[in-house]
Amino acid sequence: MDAQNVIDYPNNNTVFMVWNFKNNTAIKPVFQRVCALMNNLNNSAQVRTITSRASVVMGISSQAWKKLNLPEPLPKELVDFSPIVGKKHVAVATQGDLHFHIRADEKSYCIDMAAEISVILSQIAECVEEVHGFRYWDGRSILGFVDGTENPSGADRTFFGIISDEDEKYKGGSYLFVQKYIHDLVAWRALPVTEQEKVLGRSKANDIEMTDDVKPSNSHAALANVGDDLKIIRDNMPFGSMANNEMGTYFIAYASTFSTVTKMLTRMFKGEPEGNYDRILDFSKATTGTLFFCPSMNMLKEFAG
């Protein structure tokens, strides 16, 4: 299917970039160059950075798809993300035309790839979000708990992460949803560890999920898990600045169907039953929310002309 590298496991370093097209600019020729660059950067990474697992994945939003006059009909579930409004918390929707997920064990490769993309893309677009993620200890979020325990593994990553025959025209593609969360670490760290564990529904030290008879119904484990038949691939990364007191998690999900992500977010923000929302949101505010589609590498080559 020649998919972009959406099913790899998280690396030590990541750069996330969101770009919006400028008005009144000829975007198509430059976009074609960016598509060609995706192929070049990934091919070069296989030769130069084989031990660093460097790669870059590009996602395109529905608005950008239309601005660029890309093939119609669009991928079946590629739409503008609509806010999910709960009684207390909101999964906001924000504008983004292109998203780049750059990762490598060595940060130098991330910086070089981000620079190459920026040289070309800055002619027609501006970067509205740039987040530098890092691996925190043994794959933990900045809240101190292991992140991504429910991720599929092995062949299941392909099944849950990449479109197959259900959308033949876009086979090999993947839906990409991202949210930038800012954590209230002062309030979080004021909680005893036993209370933090109730919020997550897991033990902090050993990452063991609580049994159903003990796990609170408003814990993250209870609400974010929508069943073994509905999985997503999370590549979340911590990020932050001590000076600005802005520490957070960049939530990034690849999926063969966006409806799975929608179901998860609805349970978290509205609650199950309604009002019984995910308690982690009392300490974590979503400041962005955008849906993209990641075409296969073959389709990116077609877009490059």
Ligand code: HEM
Given for the second form:
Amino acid sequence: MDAQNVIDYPNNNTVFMVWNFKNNTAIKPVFQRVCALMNNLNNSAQVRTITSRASVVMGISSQAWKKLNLPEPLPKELVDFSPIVGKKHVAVATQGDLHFHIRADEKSYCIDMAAEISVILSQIAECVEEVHGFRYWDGRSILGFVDGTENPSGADRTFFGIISDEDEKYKGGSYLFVQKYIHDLVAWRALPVTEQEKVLGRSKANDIEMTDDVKPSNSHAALANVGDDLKIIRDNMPFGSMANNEMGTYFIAYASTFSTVTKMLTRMFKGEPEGNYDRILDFSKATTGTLFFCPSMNMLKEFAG
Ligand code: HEM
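Right, the form predicted alone is done, so what does the form predicted together with this ligand look like?
Next comes the full complex, and the chain you just saw is listed first.
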């Protein structure tokens, strides 16, 4: 099965879009055109933008899957994301029908692909979230720490990112989970670098993980790591606006199984043991949270009709 470009590496620019269907519109024919467009845009990118590594991936939520009468049974773990409520922080759940993850080294390609999608989709849906992510220095999050170092690489990306025989019907697909985080950068910058390093469990300048004997149990590295057998593909990007002091991280993960993401979120938000939550959350507020499914490219072609 030909997967969508879910295991591509992050690059310089990204546009993330979430669209919700309008009520009382004939969504199916327009959705079919968008499925065909995914194939067209990715093929075209291969020819026109080889050096820019341009691609677009579409995700479909469980609610949208049902509204569109797509095949049943649904992918095994495709449900509405339920909030994860810790004593202090909450991973909220928000509504989204379709998600687009548009990547390219040159922003022009992202903008053109987003425009092509929007022209068609706006007939039946409205864009409820549009985030323009950028590469910050040497791949750092806006908190100043390199983001993505412990991501799977090479063949592991396929293994952890794409469904294989465990769900025969949806082989080649991938679960996609997104959260838009806003950071309290005033509080973060007030924290000495040595303290920031304890929050992440890594050194800031050189991006080296702390050894277990010094790594705090409430650090991000300690709580987000659920073992070598359970990994996800993260393609986070910083974004933001100085004018309204809304600088953030668009967290985006692809996985062959959503339960791995849930496990990480539970440890981060509820804590391990309960109450020992991820200190990164004291500086980062999740304002969205939605689960989508990215069917294989072959399946998108079938949907296109
Ligand atoms: C506030 C938003 C977040 C920021 C700014 C952030 C940033 C980072 C940074 C800087 C690292 C260290 C380098 C690396 O990527 O390996 C990291 C690691 C990691 N993050 Fe996050 N992250 C965020 C949210 C999340 C969420 C919600 C999850 C899971 C649902 C997650 C899962 C992971 C995992 C699995 C690692 C690797 C841990 C390891 O094996 O050492 N992150 N993150």
